[in-house]
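Just one chain follows, in the form predicted alone, and it is written as structure tokens.
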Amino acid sequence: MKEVSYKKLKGSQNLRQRLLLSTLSSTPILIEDIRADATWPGLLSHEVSFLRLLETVSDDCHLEINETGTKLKYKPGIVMGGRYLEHDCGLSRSIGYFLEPLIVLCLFGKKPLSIKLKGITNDSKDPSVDTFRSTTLPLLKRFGVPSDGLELKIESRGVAPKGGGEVTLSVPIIHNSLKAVTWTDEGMVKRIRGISFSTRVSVQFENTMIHAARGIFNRLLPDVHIFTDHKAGAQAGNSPGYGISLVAETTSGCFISVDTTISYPRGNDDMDIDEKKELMPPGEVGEEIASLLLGEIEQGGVIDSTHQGLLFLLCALCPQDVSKVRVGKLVPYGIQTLRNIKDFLGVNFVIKPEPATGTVMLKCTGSGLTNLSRKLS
């Protein structure tokens, strides 16, 4: 029996993003010092539910946890996808947090996959499944992925502490690899789209937020929508709520997008809310929103700041083939995710400001990731 050589890592850092890495590449992982000094020490309960997701779309994947959880020693087995599969993933983080590693490690699956989702939809950490919807698939479809089959439905939302949201995606497989891009064009912002949703709450708060929002974009735009989306009863989840999700689309078919939730926070027991605490008013969430997705716009580039580190995943996962983007400022996720990529995949990007627009061109050669468990098939 050959031993396995495993990468050796250290802290919590991009805990999900090297495991996703680690998978697609193939690399068994070794991690330690895990919050080895702080108050409670190890893997948290949301990293621990995306193991439980990997196992999930996985098969013959080998993992090992400390007593302490402050180690872990991670074996990629194959991606399977698969159909009518389920995951919980808790209430420690939104459901975005899972979105983003699954749909890119599923498109190098065996078979399409089809997973419901349980948890919470709408939260001012993760990124909306209404952002992931309206703006993540639009951008994957760039490199290539078929249309067909990628989709995300919203059965049930669900805001924080105490969830009950539930979504369905559907990831397609692609037949061999990912399509370089040359994307630099950021072109005019032409419409702006939105849907704003209120649970256990009046449905009064989402036509305030609607109409603070539009009082800033008409001076500026005629074409805006923004849609309502009440839920009651069962498809409200278990905590009141409320948020907005926008995206400006451009002339040159770029979708740049922000998103916000209002929730209570938990009181001390886990399960409490604690509605003592005053919310933002709908009018200044509207208000507030307007001007993030204004800032996001006048940053360049074609894609937001939450997106770039899907971006430059998805540039690295190409064929050996050049792929050109302009962002705007690099964020730190950004940033973190260029040194992941170098680190597993063994990928450069080259990377030129350009003082005059204040954004960034990046380009870099894919590292010709085929899908093969579909081969093995």
Given for the second form:
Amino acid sequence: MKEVSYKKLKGSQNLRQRLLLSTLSSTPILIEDIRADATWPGLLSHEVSFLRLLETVSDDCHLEINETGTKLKYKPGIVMGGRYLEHDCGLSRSIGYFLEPLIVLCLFGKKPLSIKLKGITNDSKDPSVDTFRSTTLPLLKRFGVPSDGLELKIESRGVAPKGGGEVTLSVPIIHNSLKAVTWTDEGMVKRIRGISFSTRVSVQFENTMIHAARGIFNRLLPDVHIFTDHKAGAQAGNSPGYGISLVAETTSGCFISVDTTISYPRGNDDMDIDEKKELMPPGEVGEEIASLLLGEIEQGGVIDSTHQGLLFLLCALCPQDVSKVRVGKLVPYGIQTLRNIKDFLGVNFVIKPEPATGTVMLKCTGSGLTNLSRKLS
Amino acid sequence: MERSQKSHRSRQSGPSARKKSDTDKKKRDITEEKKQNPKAFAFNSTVKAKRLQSRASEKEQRRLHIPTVDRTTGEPAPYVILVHGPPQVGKSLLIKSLIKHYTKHNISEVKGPITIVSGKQRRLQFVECPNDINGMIDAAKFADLALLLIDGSYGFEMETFEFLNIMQVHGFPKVMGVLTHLDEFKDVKKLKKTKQRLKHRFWTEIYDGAKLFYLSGLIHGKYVKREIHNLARFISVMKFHPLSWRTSHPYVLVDRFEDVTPPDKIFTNKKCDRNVTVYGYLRGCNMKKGTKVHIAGVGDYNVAGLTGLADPCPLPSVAKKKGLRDKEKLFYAPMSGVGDLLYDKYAVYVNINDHLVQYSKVGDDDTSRKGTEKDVGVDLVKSLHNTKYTVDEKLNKSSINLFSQKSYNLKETTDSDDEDHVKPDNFIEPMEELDNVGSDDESDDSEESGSPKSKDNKRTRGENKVEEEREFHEGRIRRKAVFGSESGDQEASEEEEETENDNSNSESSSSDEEEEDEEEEEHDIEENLGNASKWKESLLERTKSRKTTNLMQLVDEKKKSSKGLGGDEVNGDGSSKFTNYASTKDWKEGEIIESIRDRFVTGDWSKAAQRAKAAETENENDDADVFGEFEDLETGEKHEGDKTGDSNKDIDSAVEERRLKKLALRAKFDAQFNGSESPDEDDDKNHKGKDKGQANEVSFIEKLKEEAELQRQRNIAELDDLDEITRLDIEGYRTGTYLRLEIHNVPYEMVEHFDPFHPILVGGIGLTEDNVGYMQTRFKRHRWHKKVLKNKDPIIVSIGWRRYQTLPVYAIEDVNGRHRMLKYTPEHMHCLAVFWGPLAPPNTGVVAVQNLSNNQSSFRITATAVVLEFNHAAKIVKKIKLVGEPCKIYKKTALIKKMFTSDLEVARFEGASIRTVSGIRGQVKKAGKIELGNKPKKKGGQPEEGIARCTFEDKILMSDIVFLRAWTQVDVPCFYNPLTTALQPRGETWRGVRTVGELRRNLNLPIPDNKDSHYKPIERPLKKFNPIVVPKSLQASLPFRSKPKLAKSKKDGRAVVPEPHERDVHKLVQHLQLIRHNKAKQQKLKKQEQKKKHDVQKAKEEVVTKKRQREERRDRYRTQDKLQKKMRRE
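Form predicted alone already given; the form predicted in complex with the partner chain follows:
The complete assembly is shown below, putting the previous chain first.
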């Protein structure tokens, strides 16, 4: 009846975000040259897994991948949401990789979502599930997402390489649209919270990390609490590892977070444990993560650099009001997000650096996206 | 001689006295009037009081609306006054009269929209509604106020009601009725009666108290001046509420239409696809570049070019004076050909009437007739006067600011030749390619640096893109850069952009090392701007402004970075996590810790506050630098002399702050005022009382209102901060802008059959609205439509901007949530209608029609609906009964044949419950195996497929019919047919898919007649069962109780012969009984007779009594009356 005109894109970068924006703006996309020259051409297993996840939560989306996986045709459907869904995220990327787009997407769904995701909960590459709970969910609330039904439950933890973690994510739907924010006051850090975990290793690892981190914070702030979460048995997943996630809360209600995880690298199962290279000792991990957090705090901005992309995306999805946010230095991911937003939603940002504070002020009018798939009661 | 003046005697009676006493009472707050029977309204029932209260609160709630953020800024677009009515009712005449009233111009014909300036703050656009239903539907979508003209001498016509229904569905704009042809009544009383009748009918349709105007008749072929004046006043005070569909979609009512296809293309192929431009005010919401549009009656198109033009009919400049000057009473109607000036993107056309052209020729040729020549000249000048004024007006408008600015520049800065980068702030830059903003900035920047080379560059760059308009002004030639680019050379310019930006790019390519980058840039700029001292600005601040553009460019330069730096480099795996290990410092050191001490609550709060403040002032300064050009315009502040500038700036910001606050307050007050102004004025007092009672709700609404207002003020403040180009970039064209839209490849029929009497509506399409899918709507047949609607019969629906024909499937939701198909729409009830078509967001109104032709008398609106949701799959089911018969029966198991056609089908229905006609229930088990009786008829043949093994609760018979009740999915036809009414002569009726009934009628086909579907009297032959025969052997083993016995019948045939004595006794008894019966009968008869008599007697007496009582009463009343009269006289 009506031939579909695909938006043509190239390359493997930002696949996740492109798919997300394509679904939100319901623009069919055609991506070519996905790692055409690489040794392992085409889509990687986590990307395929993400596509499967999209199929799970949405209805009637069309996916076509060519034989080598270097060409992807995607026609978005309607985001359905739904309860008791399940998805295995695989072991090549952690659950954080899947959570990021999923929480934005399912806000604009037909029904509230609750999904069980299996795989690696903590990873050094992607934001960990702890950071999601502590920082990302409050960020969504700022944009007018109802807080009841917005939840992330960690059933069990799993780290690389063998995973075995499990989380349950529930996302409510928004009934009309998000709310524009003016969020420029970063405030002063009033408390630091955190959570450390260890799976299949001694709880002593956690205590060492916490001790080291506190050693740095103590000179700045007395209100530091880092909780331990030692998992054992079935809840500990299949691989040993430990990690920590810290979040600094400011007087104006901003959350700045960092996290890290130490575990054995993937892909060398054949080697003996002795042959594996030494992992970073917990003391150093604690110090490093604390200094990273201080680095983030020093940058200013209402959000840490990891969440910049999400923040920009939410701003762009607002109704046609002006949103104004302050961030620290723009990170590459944030910049790519801005580009993608411009491509798909046609939203331009006014970016103004403030040399006095070393921060960047961003302004935009939202695209006016409303939740069209919801049912009129 | 002095004479004492007679003191004023105030009126003691008459209207003026009454008025005075009324006002006096009001002053003293006495509202109680003398009531007839105060007791009747006293409080006497708590239940009633409660009910009243709840009703009142419900009414109150219904009055409330959720406040929406008003996102319009600047001057609103002219309000569309749509004049609608059946043919020959006086629509054009009304428009002509109104235009005459407003502008003192006579127009001969009303073609297309006519824009006029009606007041200092208000412009109006008059449109005549076409008479066909398509035109009406489109018109209802853009009207702000509909004047419904009604022929008073005839009464209401169907068109009016149809139009009202269409409007109700597409958001109800304001409506005012106008009764015309009232001079045909000769009898005053009849006129009055008719008015009353029509008014009340009108009220039932809209609301009680809806305004209905009366135009009493014609004088010299025009309506009475006074009445038109009144009507104009009503229009001028009309308030327009935002309608949700329109505030979320941009739309343009086209008031100028041009075909811009290259002529040679048309010459070679007359029927080639055309390129057209349409012009009109942007309404609804802001329109961004790249928005898709729907042209009503044509289809969806991408906008090839979008340009903001100078307003052809601007509001008068704000000056303190009362009313409009005659010169400001502009009007603009390009389709009618009366607005003399046409502004295109880069040209101004002056229309001169033919006869004027001839005059000038006469003047030129006939030099001999001097007298006449002079006269002609004078005429010419006079005739040109009007038009010239408008030009002047334009120039003034555009250059007053320019001029003042320029003079400042001339006085205070010696910089003389930078006209190019001075942008008038109230001018929308006619820029085609917003993508090139960055590059433009670049070029501007380089020009600022004053190097002649870059200027040349710009000129060469703009070969065919930039045109210059030379104007002789203030003793020197001014050139305004006007961008006349066609989208064709977009690519070229893009390439140029790339080459141009190469430098900065290579610098900024390594985005992860921004710090170094910035430093590098700083150096660069220092070098570049070595001779930029003209600006006398500190280098630091220059770099700041420079950095802004760079950051924006960094984001803009998508292609570059993804190629050069390879997006994968840093984040090849697309991770959002960013940990800056490189720049981690040793946080154990005291100094470093101290450096961020103030970011913690343990640090110095005042310092932190200062930091924030510093950031703000920095910000302000930044503003001043980046956008200095026009900020200065307002304050008249110097470019040089930073300090004074700064202080000014501070004061300015304070002033600005105060202004904002004031604005917000004022807006809030306005909102409140509007809110308390209820539609029925007399209610006002009550509301105040209620407000107290329901403080909660009201305060909640108030809070929402306040929030919306705050958001609005914030938007305005933030957007006003930006310069014009950036603003255009981030928010799109603002509402109220006069837009030129270029659309490519429209069918030639659109141009061919273009008719100015049918206004074109161009509506913007939202993000998902160009996709197609199934839509579920809550649907109700209109109660005036004569027939019920049949499933899958085509209807024409109007949703959003679109109109299309589609095949709906009707359904109803069962209690368990199942959507069951309906063959026909139910009566007086909503049902669901699911159809395929371009999607519209939930809550959009839908109006459906079946017949488009004009020459039918019945009501054309078929149904109304509202979109509930859309989906890619429609789940509608209908009942299905599979019927089979047993082919082999075991004990309680049977093999059923003819129910399924294949074993696969059986597998699908495993476990399904089945039933026989006699009521024995059962279940499908599995496909029957071959050995179980399903033997091939002939050996070697295939076993029969589709035989199911089923079990029942009892043994069934071979004569039983077994059936399976199930639900089957109904497919909604994937069909929609856009109404292309603009691509055919407007008089023609559009023809789409015909209904089955129409097809049969036209093709003369009989209605198919299935004999099995006939209703016949059911004949059930009585089933004869054979008597049960119990075998002897069985009988023997049965217990006695169950053994069949030789039952003797009670009646044996023998007669009974009584004895003679017995016979006598029996006889006697019979006689006695007879006597008794007779007696009783007689008594009864007697009683009846007596009762009759008594009744007659009673009736007689009653009549007499009544008469007497009446007499008595009459006497009593008479005396009472006399007494009263007497008392009154006394």
